[in-house]
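Listed next as structure tokens is one chain, alone, in the form predicted alone.
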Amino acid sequence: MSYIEVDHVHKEYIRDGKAFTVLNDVSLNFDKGEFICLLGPSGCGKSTLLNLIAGFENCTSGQVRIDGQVVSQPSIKYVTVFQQYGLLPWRTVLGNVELGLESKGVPKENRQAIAEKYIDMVGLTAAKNSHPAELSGGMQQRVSIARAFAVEPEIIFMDEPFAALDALTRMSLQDEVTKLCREQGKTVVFVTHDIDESIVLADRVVILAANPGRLKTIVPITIADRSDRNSEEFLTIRNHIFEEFHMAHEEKIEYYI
């Protein structure tokens, strides 16, 4: 049995009157500890997917199943770091790390340890005093996954968390998540529509087709290096998952959602 199933799952919206299908027979299995990350066009229902896998939303038929249990609605051993930060404006960056493991009842005397350790895993023990508006977009993010990482999740589920960052911080990000994901052995699904990102950060990339939302291909990424985004490995990857990824693109989007 796989750590996370998807089975024969069917998402329909009704808008108008009318239904429109978003995801059509998608089946998937994830293992534990694996990143995965869930590539397509804008509206083939990658950011659905992810939303019915985390509970956020019920399928019109088939499952999602994590460990054997059927997902229903959001569990608190899950988190979920999207685009917007979520951060108290009114907390510092310590306070907002610190925020997750008060909701877990950690007691008061080891919040701010195991906070201050993911803070300074991120780089951001100088700034750990500072609020929101002090910082950066990128320090923004990383106190986002500072505060994921704190309350030791089973699962991670991130919505294109670096879609609004500049290049240089999202690839240092990018490299900092997939290094602190696979030292901790982390389950992660993972929305991109950005090639390259997938390439860094997955184990393997779920390439969805839009008209509707279906299961195009999977591509395992074997890659020694993944730093070297110029290497001729990377870039013959890169290629083979442009192909499927122009492919997904090819086909005309009626309904986006």
Contents of the next structure:
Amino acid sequence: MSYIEVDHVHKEYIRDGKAFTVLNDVSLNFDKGEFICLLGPSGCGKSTLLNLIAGFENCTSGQVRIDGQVVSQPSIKYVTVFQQYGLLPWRTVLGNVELGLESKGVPKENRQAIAEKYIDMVGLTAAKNSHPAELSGGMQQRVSIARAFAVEPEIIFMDEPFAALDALTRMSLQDEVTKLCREQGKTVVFVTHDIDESIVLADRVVILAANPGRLKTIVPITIADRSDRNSEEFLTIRNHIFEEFHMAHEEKIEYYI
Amino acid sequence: MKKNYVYIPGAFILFVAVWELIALAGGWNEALFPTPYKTALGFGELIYDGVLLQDIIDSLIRFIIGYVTAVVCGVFLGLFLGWYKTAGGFVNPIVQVLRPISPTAWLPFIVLIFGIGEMPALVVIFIAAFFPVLLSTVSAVNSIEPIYLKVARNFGIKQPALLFKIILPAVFPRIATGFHLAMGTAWVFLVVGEMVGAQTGLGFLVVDMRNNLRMDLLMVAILVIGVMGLWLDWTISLFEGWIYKRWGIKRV
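Next, report the structure of the form predicted in complex with its partner chain; the form predicted alone has already been given.
Zooming out: every chain and molecule, the one shown earlier first.
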């Protein structure tokens, strides 16, 4: 039994009275401690799939199980980091990181120390009393990552968390996140449409195709040095994924015709 | 606004000049249309015998009681109606019918229910402030950023923590706009409210001076109402600005 089981998941939306298939019979198995990237073109249902695994939405048929339990709603054991950060603008950095600790029932006197530890981990100690509006996008996303780690979840879900950031910030955050998640042995499911990002981060890249959203293939990433984006290995895998991706695109075009 | 130190004294001089011109051109008896000079003397008189200050304080106390009650009721009812859509659906048509009615139209009923004296003023201010606050709260709750609710679900934040930690602060900037609107409207109706049996206050001063044919003092009362309204508006603007800054919203 795998840690996360996506078992024949099918998702439809009703739009203008017509059923519209977002995900068609997707089955996947992820192990504990794995870093998984869901990669695909827009409209392939990768964010929907993440929402289903995280419990924000429910499957039309099939089911998602985590640790053997069927997922039907979100849990503080599995925290999601969103593209739009989802920080509360009326709380300071410290207050935002303490949010999850409050509902976990961590005593008041311990909260601040825990929050400070994770704020330090993402390198924002100097800004701990600032409000989100005073921070850059990259810094805000660090706060959101600290907030997720602070409740010590078993799984971290990330929905295109770096898509709104500039290239340099994105690259440094990619390196940091992959390091942090591996150090802490977190299981991560990370949605992206950026091929390089998926290679830097993932143990396995799940490639989805669009119209309707479905599983295309799974590419394991076995590179010694992930941070070197120009190595022979990196480029070989990149080409391989690009081809799969491209084929996914072509099929999509044929589908339209 | 820049150069306020030029504009404000300039506006004051312009205002007094136009007023003086109207007084001169009209050629009315000074007892019927006071000149700026006579009004200034009247102002001194009212300050000197302490009447004006007492009226300002009494009006402000009434205003604050009526306004704060309206804000508290409006926000809580608005949160309820915004959050529980079915209840909101039933109540909304009633609110839409009651909202455009001037609070003064209710006066006979207000007097019937609450008698004359303090209460009519409070009730009129309450009605005037209540609807802008209620409506802005309902619309703010309806347009709350879905991501805040998603984060709350993820972290397992349930009622009543959801209300106080997430919903209320999330809608606050938009409610603050309602507070501002409500304050302006309520201040306008303060005068009307105080005309029904109140024995103090700026509204009473207006009625009293009219009855005593002291138009110079009436003019003082009118101008003080205007200046106080401006001051209240300025105060709440500061508050609104602070909220916007804290929440990181750019002013449009």
